[in-house]
Structures are given as structure tokens and as C-alpha cells.
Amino acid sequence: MSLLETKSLTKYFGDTHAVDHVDFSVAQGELLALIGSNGAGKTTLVNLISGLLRPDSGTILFQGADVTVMSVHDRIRAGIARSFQLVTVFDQLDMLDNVCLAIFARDGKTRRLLSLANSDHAVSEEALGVLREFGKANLLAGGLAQGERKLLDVAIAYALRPKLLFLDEPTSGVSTREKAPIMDIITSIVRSGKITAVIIEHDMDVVFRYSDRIVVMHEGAILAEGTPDEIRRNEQVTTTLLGTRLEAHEHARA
């Protein structure tokens, strides 16, 4: 059953067909990887679905309802969330207050940014619960290493209580050693919380190891989709997109 579906979704920027009549679907409960080279249209597609851009034409359906012209905040209330979408990491605040801010925004409450955790006991308890799920202590956000900042960003998006969560390159900028622990935490929380997730990722090791299904974009269109094994064996994908990256991944598996 499709949780999200786009029908002939289109967005042009001048002569550039960033998203060109794309039919894209995400099944309830799956962890889907959206991949493609730079400029393939991945980010534009996610921006259209999350409401940051309006399509030139086409339809976006979420849980069967048309959300094509719905605002970003209304999509969040409906259950569509994205890392970096609503709030950003405030370095001057601690991790707890950053998560509290997301909860306040989710609930449409207006609060000062300072001492958020002390201003609403229910919100602070919920935020503490989110940090515990991610196995994190309450540290000042500005002092976090890149991997910890990535997890805080995911925790902020997770605090929006999404049904569908888009994660934009959750392992970018972190060391190879940190990638598996970060993805292990993310996938464990996503699956235990019965959240449907879409990761936009360039690291093929991460893509093949953690995703249930892969959608490949190229020049604004969907080039291929299937299980990791099906994509790995797809000669058109290998030739057009993955090339030496896929070969290197296969080499590492051998």
C-alpha cells in the first residue's frame, strides 16, 4: 500500500527539466533510498513533496489525500517531515532545547528560544524521551562533532512525529567509521517507531546495506527502481550512473 504517491510531477527551471513527469511512490513501512548523480533531480523532488517548492504540474497524494498545494506546516501536521525542514540546529542552545523547539513548532506553540526545557514540563519530558531513544546526553549543540550533529538533526525531525521522514544525506561529512553506527541508530528508531523513511544518499555502501528498495533518478526522471540486488544487477544503472562506485562496492563485498 502506497503511503505517498506522485503522478506526473513536473518542475522546470528555465530549460532545465529538474523533475520531468515523475511517478514516484513510497510504500507504508519501507526504508527507501533515493539515489542519483548531482543534478539528477533528487533534491527538487523532495522539495516538491515536502512543500518547499510548488510543482509546475502533477499531483502529490499522501495517505490518499491530495497535498499538492498544502503548506509546509500543514504537511508536517499531516505527517511529512524532513531533516532541516522546519527548524535548524541552534548552536547556542543545548540538545534538549533544540528538540523542544521542534516540538513547540510541531504543536503550533509560541515560546521564547531561551530556557525552553524549563517552560513546559510535558514538552521537556517528551524531548528527553527523544534524546534517550537516540542514546544521547544533553550537551551544548555548538560543541558537537559532525556525526553527533547529524543525529541531532534526525532527532529534531523525528520529534515532529512523522509518518514519512525524509533524511537528506544522513552520513555526509562524517568518517567512514561513524557511518554504520549512525545508520544503525537511525534504522533501529525508524523501524521500531513504524516510520516510513526515504534517505537521499550518495554512499553506495549505506544504500545497499540499509534500504529495502532503491529508486534511481537521472536527468529529472526515474531511471530504475527495485531491491538492492535488482539495482546492483541493472546494467543500465551501472552504465549510466554508478560506474566505478558500484564496482568498488562489489569489490568491497567480495
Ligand SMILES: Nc1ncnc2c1ncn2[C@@H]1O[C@H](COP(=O)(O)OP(=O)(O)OP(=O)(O)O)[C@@H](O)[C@H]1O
The other form holds:
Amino acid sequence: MSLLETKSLTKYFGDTHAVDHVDFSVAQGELLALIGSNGAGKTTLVNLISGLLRPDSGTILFQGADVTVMSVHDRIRAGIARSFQLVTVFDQLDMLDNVCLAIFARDGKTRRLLSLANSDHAVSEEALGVLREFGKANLLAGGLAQGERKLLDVAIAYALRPKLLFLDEPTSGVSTREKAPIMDIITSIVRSGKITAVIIEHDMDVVFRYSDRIVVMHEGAILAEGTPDEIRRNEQVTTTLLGTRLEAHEHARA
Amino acid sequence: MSSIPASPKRALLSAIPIAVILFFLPLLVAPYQVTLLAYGLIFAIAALGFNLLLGYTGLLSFGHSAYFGLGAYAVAFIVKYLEITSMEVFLLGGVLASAAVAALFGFLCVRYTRIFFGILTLALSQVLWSLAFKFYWVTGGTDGLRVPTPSLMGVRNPAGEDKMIFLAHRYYYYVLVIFLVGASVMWVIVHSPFGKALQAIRDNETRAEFVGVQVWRYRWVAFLVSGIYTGLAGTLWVPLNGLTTPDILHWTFSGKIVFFTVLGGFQTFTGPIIGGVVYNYLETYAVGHTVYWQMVLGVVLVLLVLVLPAGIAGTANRLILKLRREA
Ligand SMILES: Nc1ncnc2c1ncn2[C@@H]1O[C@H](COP(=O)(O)OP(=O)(O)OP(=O)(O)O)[C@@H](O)[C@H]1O
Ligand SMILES: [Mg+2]
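Form predicted alone already given; the form predicted in complex with the named molecule follows:
To see the whole picture, the full complex is given below, headed by that same chain.
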């Protein structure tokens, strides 16, 4: 059984068919890459699944349960977490507090008004552990370099200990040199078990190198899906979508 | 929130000397000066509450006169209709009244942010102001309602004791203790997991939602706590002033609360406290020495925005950090 399944999921913005009768599924434990040109509907699909947007029609099943109209809060409880295409961290909190907050929220501790946050050593220890996995530092989140902010963004979502993690372009706006370390960390948290991840990614090098499976979207629909090799060989994908970029990629390899 | 890391020990180390000074001051200065300081501390309590919304939750209320006024009028009604003059009953009544209305107004307002939030809080407070104005047979209209000196913890004021002496001694200490407790509790709140959640909402509402913080609910609780603090301030203010009039429900009074918080610096914990005390002196002396006092305040506000946008405490903080880095 898939971890997540959407059935005929649909969202229109006026005349734009952003997500059009999409049957999308994610298997337990995989690192799935969701690709497609600008405006293909990738972010909208994630917005629907994570609860930021309500679909016009269709259903979303998570671990077999219907979560289509569940609140964001309840979806997070159920184990769906996400990051955003534009980095969003809490700029005036330091890195540690960014991660601590996620843990407090996960454990229902943000209801506590009359105890000091930094006196909860279990939480600070856990947050430090997460930051260590991500290469730690302790600065105000607002003063970080783009690559570090991207990582912190992922760390916040990861600290929620989700079952399914959506990362919307975790390496965009980051120099090529910084991409590999980010992807290595993401891969290692997926491989270490318990987490299934879906990354939206434009960099085909990254997609082919790191993903187990690829889903290609085009104009609101799923155009193709398969292993990296299958997608690489898929004529329809290479010609209509990735043509130039893929050639360039093969060129670079040769 | 400030970039000087917060620890209870460090906070206590800086708070204790100030508490000691505030404790011994009545022995050193004239009673009138002590009452001015009592006003300042009361405004500081109001501003601490206000700043939980502005500085920590990112919501600018233009309607905090409502809670200050409710605290004050609750006391006046207790005197008028129940003929009770116990300060503890005043506190209970003032806090309950401001909490009830903050719960209701907050429920209506927290779905909005920025200018919409500001306008809605302002409009709701103006409703209370017009009620105080129109129902003059209950509220005394523009004449307001008088409030006598209360008994403190059951102890009556000895007959014939000068009111100024009472206010500058026993009442001052009463206010001081409530201020110290209130400020400590607020310090804990802003450093609690709840306080961190508010700051997360301030920094990025959507992201806060997506770590599982129920944004409206948290804003509502912040609004409630904020209203209670400002209501508590109004409750303490009215025996000191001896009279409550609709002025303190008017939106211009909300403007004053905004003013002292910005004056002190809303991005620091201590800013609103400093702002409340300093503003009170500023207004008192500006009113005493010139008929153009509103212009004086206006000029101060302009200078503040242009020269010290971080306020008094924020600027001091930066200087300290800079000196430390250079040392
Ligand atoms: N809130 C919105 N209101 C109106 N139109 C929207 C909205 N969000 C997305 N769209 C439109 O829906 C389509 C799909 O957008 P979406 O952001 O899902 O694409 P994407 O695949 O994530 O693209 P990119 O790679 O550029 O991030 C686009 O045509 C976009 O303009
Ligand atoms: Mg997108």
C-alpha cells in the first residue's frame, strides 16, 4: 500500500488548471523527485496535500485514511510536513530556537506559558542533535547564508519527525558547490529510515543522482513516472520537457 | 528577542539593583515625585501587556485604551454600586472585566493582521468610549466617577492621614510589588515555549502554522494576556488618579500606550518599562511648563522615529553590544 495517494485531485485557479485530476502516489521509504517546467503545478500539488490549499475535487489518502479536508494541524499530527519554495525560517529566533520551536509544537508543549523554554533540556538536546545532523551553528537565523537557511528550513520540518516530508526546491538559489552537501543530508535522513521524502527539484543532475523514483508533471497533469533510468529513456519526457536540459546533462557526463 | 542571550540569572542580576533603587526611592525624594513614579510603573505594566502583542506577536493594537479603561471603570462601579473600597476586590473586578472583554474582542480581531487588526481594535475601543460617554447616568459622562483611597489588604487608611502621603508610601509599595511580580511573570511568558510560538508567528505566520502552531488560538491567548495586563494597569491607576473619565477609553489614550512602547523600544523586554516611566515624566513636565505640550510630544515622536528607531532600550542594547565587541 502506498503511504500517500491522491485520487483525481483537482485545483483550478480561474482558467489555470494548476492540478488537473492527478493520481499521485508515494511509496513508503522512497526519495521521490517531483519535476516539471515552471508552472507545471508541482507546488500547488504539495499545497493541496499539506493543507495550505483546499482542492476543488478529488481525495487525498494518507496511510489509507482520508485527509482531504483535515486541518493543517491535524495533518502535521498525522505525519505530513513540508518546507517552502521560498525559504521560511523564523528570522529573529536563533537557529537552536527555530528547531526547538518545532519540537515544542510537535510535543504540544507550546501551550506552556509559565516555564522557561531553555530549561527544557530534553528539547534543547534533541534540537542540538538535529542541528548536528545538519552541521550546527548558533546564530540568529536572519543572518545566515542562503545555503544555511535552506538547511535550517529542512531541519525545522525534519524536527517534527514526520513520516512524509515534502521539500519544495531545497537546493534552489544555492551555489552548485553547496547543493551536494544539502542533498547528502536529505538522502541520509531518508536512508536512516522512518522518513519518506518528496523533493521538487529543477536541477536534473540532482534529480538523477539522488532520487529513487521520478514523477514528471506538465500543465497540471502527470506526464510520466518511473525510475531515473526509465525517465532518462522516456522519449516523451526528453523531447517535450527536458530536451535541452537533458542533452546538456549527457554532454557534461561524456 | 534581543541578541543578548536571556538567562534567568542574568535577568535577576540586572533587575535586583533596579528593584532596590525603586524600593528606597520614597525615602529620598519628595512624595509628589514618588507618585509620579507610581504612575510611571503603572504605565509600564500597561505597556508590557501591549508589547506582548506588538513586539512578540507582531500585532499593533490601537485599542488598548479599552482594557485600561475597563480596569478603571470596573473599580469605579464597584465603589458606586457595591460600596466596597478594598483594593483586592478592585483588582479582582478590574482583571475579570478586562479579561472578559479582551477574550471577546480578541476573538473578533485575531483573524486579521496589520492595518486591519489595528483598525478593528481601534473601532471596538471606540464603542466602549461612546458607551461611557452616552450612558452618563451610569458612568458620570464627561465628569467621570470618583474613586476614594482604598483599603490595602484589609487595612484602612487611618482617618486624617494625608492622601498624598498614603499614595507616596503605602500605595506606591503596593504598586511596586505588583509591578515586580507582573514584570517577572511577563519575562517568563516571553521566554516560555508559548512565547517562542508567538515570536514564530510574528516572524512567519504560515511557517508557524506548518510546524503545528494554531496561529489564531495562540494570538487569542496573547491578546487575552495582553488585555489583562493593561486592565490591571487601569485598575491600579484609578485610585492614584482619584477619578476616571472617558478620556482613558478614547483612542488617543491607546496612542499614548503605543507611544511609550515605541519610545522605550518594542524590540526589547525592558523597552516598554522604560518608555512608560520616561513618558510619564515627559508628559508631566511638558504639561507643567508649556501650553504647547502636545507639540513637544510630537517633536519627541518625530525625533524618535528618525534618530532612535530602536527606542531607548534598543539603542542602549546596541551600544552595549558594540562596546563589548570592541572590548
Ligand atoms: N495562488 C494562486 N493563484 C492563482 N494562480 C496560481 C496560484 N498558485 C499557482 N498558480 C498558478 O498555477 C500554476 C501552477 O503553479 P505552481 O506554483 O504549482 O507551479 P510549479 O510547478 O511549482 O512551478 P515552479 O517550478 O515555477 O515553482 C501556474 O500557472 C501558477 O501561475
Ligand atoms: Mg513551485
